[in-house]
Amino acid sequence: MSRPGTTPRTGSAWTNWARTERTTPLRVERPRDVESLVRVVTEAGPSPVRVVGAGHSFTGAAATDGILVSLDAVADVESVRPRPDGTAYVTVGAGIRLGALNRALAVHGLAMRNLGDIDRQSIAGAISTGTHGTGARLGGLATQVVGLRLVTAAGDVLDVDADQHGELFQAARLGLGAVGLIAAVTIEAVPAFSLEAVEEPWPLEQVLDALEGPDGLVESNDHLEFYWFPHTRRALTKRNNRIDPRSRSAAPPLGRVRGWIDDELLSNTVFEATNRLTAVARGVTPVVNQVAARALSARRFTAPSFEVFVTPRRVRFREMEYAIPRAALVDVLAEVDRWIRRTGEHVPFPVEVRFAAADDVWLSTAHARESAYVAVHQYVRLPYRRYFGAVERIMAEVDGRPHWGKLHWLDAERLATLYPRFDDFRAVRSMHDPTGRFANPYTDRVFGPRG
């Protein structure tokens, strides 16, 4: 029985998939449409309302006391807009999983210009956090939005784009949802393409010093990316080109049972059964990161793009990924190296480096500068605090900034300091958001308060 003046929660517990958050909201609302939305934001009282979608992001972005919305009904696509430059305007439902995305313009010939490795998130979850993939030549997922519908704070349903209410715009597109809630998103789609994958592992040294320059890895390959295995000097390169699947220098597809030995069995149930292993009898990690790091063979597929992006994760982990200057990333390595080295630290998980090109989204993690990005992770059932904590002072001391929806400590004051246009940001949450509808803990942890 509820308290004589207090509103019964009718929502049950809510928790992110990496188990690192866990809340009861007042109540769950599943809005259809627009029109549906808008009644959440207006008749919530002085409830805070936040939207969740796949709950992928490692921090408290989704979590309230409050009202908990679910785009999940809102999927739809609405419109495919083609352009004169063989581009087209799509606007889909904020609710739609990248993978469905990937499927539904795939049908229409398109696709998206780059993606993460993971396709189980909203739309509107995957912008807002700063969701990336690699590429040098490539921003992250909200480089490529052009317009965006929001509901606001007061209720109004507004569409707004470079062009119309540009600043709401630039704030909204990469903003954790704080400035107004995201009922559609309108991306630039190009035409579809193959990539050719090319997976092989290399020892660390040759990686890093083949890895700047005119020919260097980074600059010659449409999309790079590499895993180093800590307590070894060997790491697992992933080069991915873009291909005609015709041309007689591609390589076949990828085999049926060559996938599921590669991407099911040893990527996930061998690895899990790894990591329970090192969770109970942490002093055979290294032994183990050598043997998984020796076992990795060599392969090359051409596939269509999102099939390459896509990697299947079903070994539940905990993530820390800072973006640095791409002419830190050794030096960074290295200080991580030498703290694992130092302290004993037994880490079961590869260390996930990937590229970005500089843009202009204001939150964006690669705002200005070139960016490498360092993830690190932590099997679910193994601490990980000392070991993010160390790898946050290290990426301190080169202006790292931390991904939106991943684990960190950082707060407003110190954030201030690595965004230029962090209080430009600040002025659009107060005036569209002036009495805090949108917020939750984590939100005025990391812009401050309103006003």
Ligand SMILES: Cc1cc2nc3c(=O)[nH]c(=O)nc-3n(C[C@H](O)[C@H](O)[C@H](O)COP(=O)(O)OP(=O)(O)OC[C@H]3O[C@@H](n4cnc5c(N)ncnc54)[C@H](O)[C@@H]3O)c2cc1C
Given for the second form:
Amino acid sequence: MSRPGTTPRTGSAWTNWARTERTTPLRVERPRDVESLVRVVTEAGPSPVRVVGAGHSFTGAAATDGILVSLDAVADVESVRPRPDGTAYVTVGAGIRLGALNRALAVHGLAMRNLGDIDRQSIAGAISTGTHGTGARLGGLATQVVGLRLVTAAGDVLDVDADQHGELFQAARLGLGAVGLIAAVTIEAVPAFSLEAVEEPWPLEQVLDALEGPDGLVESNDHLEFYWFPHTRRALTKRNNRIDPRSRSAAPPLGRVRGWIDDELLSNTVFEATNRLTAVARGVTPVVNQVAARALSARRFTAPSFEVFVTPRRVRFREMEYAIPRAALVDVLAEVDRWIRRTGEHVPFPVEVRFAAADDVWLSTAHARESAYVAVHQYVRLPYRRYFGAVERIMAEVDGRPHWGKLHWLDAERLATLYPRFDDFRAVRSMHDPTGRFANPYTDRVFGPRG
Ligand SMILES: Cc1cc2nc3c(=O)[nH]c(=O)nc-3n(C[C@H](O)[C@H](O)[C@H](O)COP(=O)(O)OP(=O)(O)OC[C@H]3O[C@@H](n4cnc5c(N)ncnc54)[C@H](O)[C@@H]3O)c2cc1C
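Having displayed the form predicted alone, please output the structure of the form predicted together with the ligand.
Entire complex below, previous chain first.
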């Protein structure tokens, strides 16, 4: 078996990063260009074809017992086209990892407008599941995409954007690889920028009281997120705002030692140790969370945007995340808290809360609705089904939409009620992949067999 999240050799088993999925593909293909990707599709015979990115989805989004394709070798920056407003259209191979993309953009004085909290994913994998960061005026990564080069089930190569094959573009830019294989992605990059990060532990009530309103935390920060530690009334707030790093008010960069203590030692090494402890002595979880919520002390620093957005995540966990109407957030957190107290469930991982603007991507979890994201995690050695199942029931009350790459149990029938453009998506899928050549058990479940 290959290392979790890496692409195996033909004949070996594949497992995702979270170790929730395991399959042995019939064959593994590693095309080096779009022509060889087309050949993989046209010579596949009856076998289904799925592309895997970095295997960082918690669901079986990428899994197949058919032909597993890695586009790790299709990862170059193809072109950078500056635009009069300072942005640029940047076309990259679909397999490029976000970390490499960020570094390549920086060389051109550019950056992604927003990012999630790690950079291990491939660009195509990230957009295909609706990967997002935080920011009430910003959408997920798929909203930054302005064009795609697709290989269809018929083996055609199509350049699609809002004007050419507009509906196919809409479906494929967040489509779980079920409408076409993405060979290249064009993003609208913005001029490089710095962020000032302010991270502070706050009482949870203070955070919840200050969230909304024109001067509230959500609207007055470019990127707000907070982590609530279950079994406590404490939260760690993170406010990231654009700043000119040369301005007198900008905080200095983080010292190397302080950065290592916070991001490596406390967030990874000590966190792994405390999670191992709670896995064998679950009763200590509330005490550990009390200590953890206080251990992360306040810090303020300025750095290039992608260094602020992204943190190393070495503690392995399982995750479920729901997008809910922003107005429902406080009630939903109260419900989750009530359930944990009532059942005595031990939850050593903090609950992460983020925000996004409404967008127009058909299957975006923030489609046509200002959203708050609530993510629950469980350490890899602890059972998660009861906790996540309870959270899923709470989310259902407010028409929550699950992240496509994170654990959930919804099916096509329920999802169709949550997305106004769901049938449009299925119609495009049926037209471009009528026999389900790009299907797998996960797409069968969430879209229905062959759309
Ligand atoms: C530690 C960790 C942190 C995370 N942080 C965040 C976060 O901050 N925000 C967030 O929203 N999510 C987050 N996620 C979830 C993650 O971003 C998504 O699951 C993402 O899809 C993973 O990208 P990947 O390259 O690993 O894709 P994979 O999981 O390998 O694939 C995802 C889907 O994309 C399809 N796909 C991949 N490449 C192509 C292609 N070229 N053409 C067509 N289809 C393709 C696959 O078939 C599959 O359906 C996190 C996950 C982990 C494990």
